[in-house]
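Here we start with a single chain on its own, the form predicted on its own, put down as C-alpha cells.
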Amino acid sequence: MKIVIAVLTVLCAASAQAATPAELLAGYRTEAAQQAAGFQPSAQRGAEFHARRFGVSAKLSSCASCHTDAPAQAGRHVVTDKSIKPLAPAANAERFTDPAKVEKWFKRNCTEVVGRECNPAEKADYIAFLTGGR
C-alpha cells in the first residue's frame, strides 16, 4: 500500500509541472502587465527578438543562430555542435511544458545571447511568436 501510495504523489506531483505553451503565455502576460499596464503579447514582437542581433557574442549573435530563421526546423548549437529539437510547439510538442525548463532555458539563453535575463513581456512575445499567438 505503500508503494501506491509513493507512486501516485509522484505521478501527481509530475502532472502538476506540466502545462501547456498558452498557460506558461498567459502566466508571463500576467507579470507583465503587472510591471507595463494593459500589455498584450505580440508575435511581431517575438519574431523581431528571435532574428535581433543583440551584439553580446560574435557566435550566439541571436536566437536564430542556433535555432534557425525557421522554429519549426531542428537547429544546431554553433559552439558545441550539438544538435536541437525545434523550437516551436506544433514541430515539437515536449516544447513548453515543463515550467523549470522553460525558466532554465530562458534564463541560461538570455544570459548568453541577450546579455541579460529576459523579462516576463519578452518571454510572451518570444511565445506568442513560438506558437503563432496562441
Given for the second form:
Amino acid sequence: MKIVIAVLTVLCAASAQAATPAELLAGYRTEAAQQAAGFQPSAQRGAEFHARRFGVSAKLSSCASCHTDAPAQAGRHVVTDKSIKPLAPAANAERFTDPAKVEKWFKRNCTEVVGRECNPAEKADYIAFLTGGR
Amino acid sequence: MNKSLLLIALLPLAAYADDLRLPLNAPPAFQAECGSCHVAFPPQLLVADDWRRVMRSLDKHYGDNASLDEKTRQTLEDFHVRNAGGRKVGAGRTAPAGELPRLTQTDWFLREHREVPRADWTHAKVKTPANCAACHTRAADGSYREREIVMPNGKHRKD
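Having seen the form predicted on its own, could you give me the form predicted together with its partner chain?
Everything in the complex follows now, all chains and molecules, and the chain you saw is the first one.
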C-alpha cells in the first residue's frame, strides 16, 4: 500500500508540470525575443519594475507594496494583512516551479497593480531580478 | 431512557454547533484559491445563498478581481454551499441588496465578537475585521478555539 501511495505521489507531482525558475525564464525570454529580436532579460529592469509605483491601485501601487523591497523576505498583503512567502526562489524553493501558478499570479497581479497584463519581456526581467540574474 | 442520558447523547451536537473547523472534504483549490490573499474562511460563516452571491461575482470581489476558471469556480461554489452555515454559525444575513454579504457582518459574528473593544478592531495590526489571524492565532489552520486567541496588544483572551 505504501508503495502504491509513493508511486501515486510521484505521478501527481510529475503531472503538475514541475519546472525550474531558469526554465520559466528561458521560456519568457524566447517569447519576448519573438516580439523584439535580440531581447535579453535584465535583472536591473526587473528590479525597477518591482519598485515602480504604477498608481493604478491606491493600496496596491507596486509589487513591493505587498512583496516588500527585499523579495527574499516574507511579505504582507496590504489589504488583508495575510503573510506572503518570499518571492525569491533562494528563500522559497516553491517559487517559479509551477508554470500554471506563475501565469495565474502574473495575470492577476499585473492586472491589478500595472493595470494590464504583463508582457513576456517584463516577466523575463522580473524572474531575472528575483533569481539574481542566474 | 431518563433525561440525563438524553442530554449526554446530545452533548456532542452542542459541541459541534459552533464548530468552525474546515471540512475534511475540501477540494485542493480551497486553500490554493481562497487562502492566498486572505485566510481560507470556514464555509460555515455564511449561509448558502450568500456564498452563491460571493462565488458568482468573483470579478468584483470586495475591490479585487478574483476571477477563476469556470470549473474551479463551480467546484468551490459547490463546496461552500454544501458546507454553508445558517442554523447557528453564520446566521443572520445583513447585506443590503446590491452589496456583497460580509461574513464579518452576520448576526452570529457580531454577537461572538461583541466583547472586542473598538481599539482592537482599529489596531494597526488588524487592518480589517476579516483578518481572523490577527487574534485567532491558528486561523490559517482553520482553528478558532478560545484559548488560541491573542489580542493585538499581546494579551491572551483569558488574561
